[in-house]
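The chain below stands alone and is given in structure tokens; this is the form predicted alone.
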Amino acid sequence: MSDATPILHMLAPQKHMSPFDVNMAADAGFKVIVPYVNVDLAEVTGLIQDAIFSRPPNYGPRTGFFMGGKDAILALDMMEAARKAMVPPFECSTFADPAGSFTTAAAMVACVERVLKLKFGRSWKGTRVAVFGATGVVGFASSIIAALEGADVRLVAHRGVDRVVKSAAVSKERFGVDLEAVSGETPERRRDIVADAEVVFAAAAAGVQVVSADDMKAARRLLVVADVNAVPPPGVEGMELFMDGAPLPGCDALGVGPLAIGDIKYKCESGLFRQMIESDGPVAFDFRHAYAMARKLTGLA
């Protein structure tokens, strides 16, 4: 390993970088960290190459770039455009969390993928799984990896359903998954998307309710719910913070709260961080690294 110091350059494409990333990126161990603001797609070219050519070589795997901002899509063809800006040897590490949402989608189902396995001895093959909050960044991320590992996933649309029959395409187009758009925009049409799935994911704004408990008593095949939202009220009525496993009030479902979660989201994204800096080679991390690490840190792997 090169004793070159640790520098981190991270792309938003918003006028701030999130402090929750950089402060991450600090304790994890970077000893120089540069956000750089309302970075276009276009600009990535060139500030990899600015990186990469600067440092000899053998200091790449210590020259990284995190991608940021709050569009997974633009995050990942930012991590593309990096990857063919370098010029072998010259090459630097990247990593893509846009909005947390990478480790965070990767924290949700690991932890829900632990709790089927406990309780129920179940896998994500063949289970049904209903998205709420799709559109969102956690939402897309989570519904992906979950539907690669073999769920059937629906994406549930809370204001016009077109909005996430473009995600559900923009998910098979890249990423070779079979989505289903709902629509979700009526109590009774929530109520029959919960009753029929099996997991629920709670990926909304925070602050919003999205399943309330008549919701969850009238759903008889349901197992897990899990809700990333910490901010009163919660997105799953009953829900508390460390769920991990426990039951929800007043049905048979067992819950994951949103501080469990975020317990695994900031190992994870601390461990990739950490990843970066100790690799003896370049590495590059996106939702599926973070699932992998997500599934060791619960025992899964």
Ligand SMILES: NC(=O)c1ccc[n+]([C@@H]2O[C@H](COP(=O)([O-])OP(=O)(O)OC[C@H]3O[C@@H](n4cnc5c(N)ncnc54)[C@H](OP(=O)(O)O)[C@@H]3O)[C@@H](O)[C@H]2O)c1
Second form
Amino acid sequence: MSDATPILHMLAPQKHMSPFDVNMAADAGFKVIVPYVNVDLAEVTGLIQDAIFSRPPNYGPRTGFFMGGKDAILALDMMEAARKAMVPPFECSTFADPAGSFTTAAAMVACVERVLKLKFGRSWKGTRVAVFGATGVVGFASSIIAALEGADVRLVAHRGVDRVVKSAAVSKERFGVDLEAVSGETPERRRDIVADAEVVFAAAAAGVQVVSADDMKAARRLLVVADVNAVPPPGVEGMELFMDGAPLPGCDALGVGPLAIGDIKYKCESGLFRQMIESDGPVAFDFRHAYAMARKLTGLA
Ligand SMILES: NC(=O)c1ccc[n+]([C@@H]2O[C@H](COP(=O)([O-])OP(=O)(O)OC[C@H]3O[C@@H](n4cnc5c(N)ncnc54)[C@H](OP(=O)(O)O)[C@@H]3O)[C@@H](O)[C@H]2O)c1
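Okay, that is the form predicted alone; can I get the form predicted in complex with the named molecule now?
Every chain and every other molecule in the complex is listed next, the one we just looked at coming first.
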């Protein structure tokens, strides 16, 4: 491993780089951290090439780029632009985690997978999943990860099914997965969706309750319900912050709460930053690597 100072260039397409991610990078060991804001996709090539040619090739793995923002596809496009900008042997490492969504989604999928395995002897193959907050970055990334593992995923629209139809089309084109877009705009529709699901991912905005106790009471097939929202009220009625496979009150399903997920998410993001610093060669991490790390952290791999 090179003894070069670990430097992280953090790119955000919007006007702030997330303080959360800056702190995570510093605590993982990056010594120099530089945020860049309002970054256009077209500017990534120039930034990467400016960085890689300033250090000898063996310092490349100690030069990192982080892609933040609030848009999963844009962050992946920035990763691709970075990859194409490299001029071997002048290379650097990259990591995309827009709004913490890749590591959060990876943690949620792995935490639920552990409960499915330990309590029901099940895997993701053929498991029916309903995703609330599907147009958000966490909902989107968790849908893709679960679908790539063989789950049968429904994206629930809370206003206008067209936007989730668009997400499903993008997912098919980019990742080859078939996601079903469904309307969840009325309480009756939401109840039917929960009744038909074996797993629910509640990934809606902070402080928004999307699944009620009554919805779950009527759901006979429901095995596990996960909620990433830590801001009261919970995204799922009756969910407790640290639940990790405990029964949800008033129904047969088991709950996975936001701080059980948050614990794995934190270790996952920190672990990927540390891998960037410690690697002998350049690495490129996205939601797939986050999921592999989350599976290790949950004892699944
Ligand atoms: N536990 C953890 O470690 C952790 C880490 C990161 C984030 N989080 C949490 O994860 C959640 C999602 O974050 P995100 O960054 O993906 O958020 P986001 O991009 O803002 O997405 C929020 C989603 O919620 C939907 N939504 C908004 N209001 C709603 C309502 N009244 N009913 C139903 N759905 C509604 C949005 O739909 P529209 O597109 O229609 O607005 C969107 O699909 C948040 O609660 C956040 O706090 C948790």
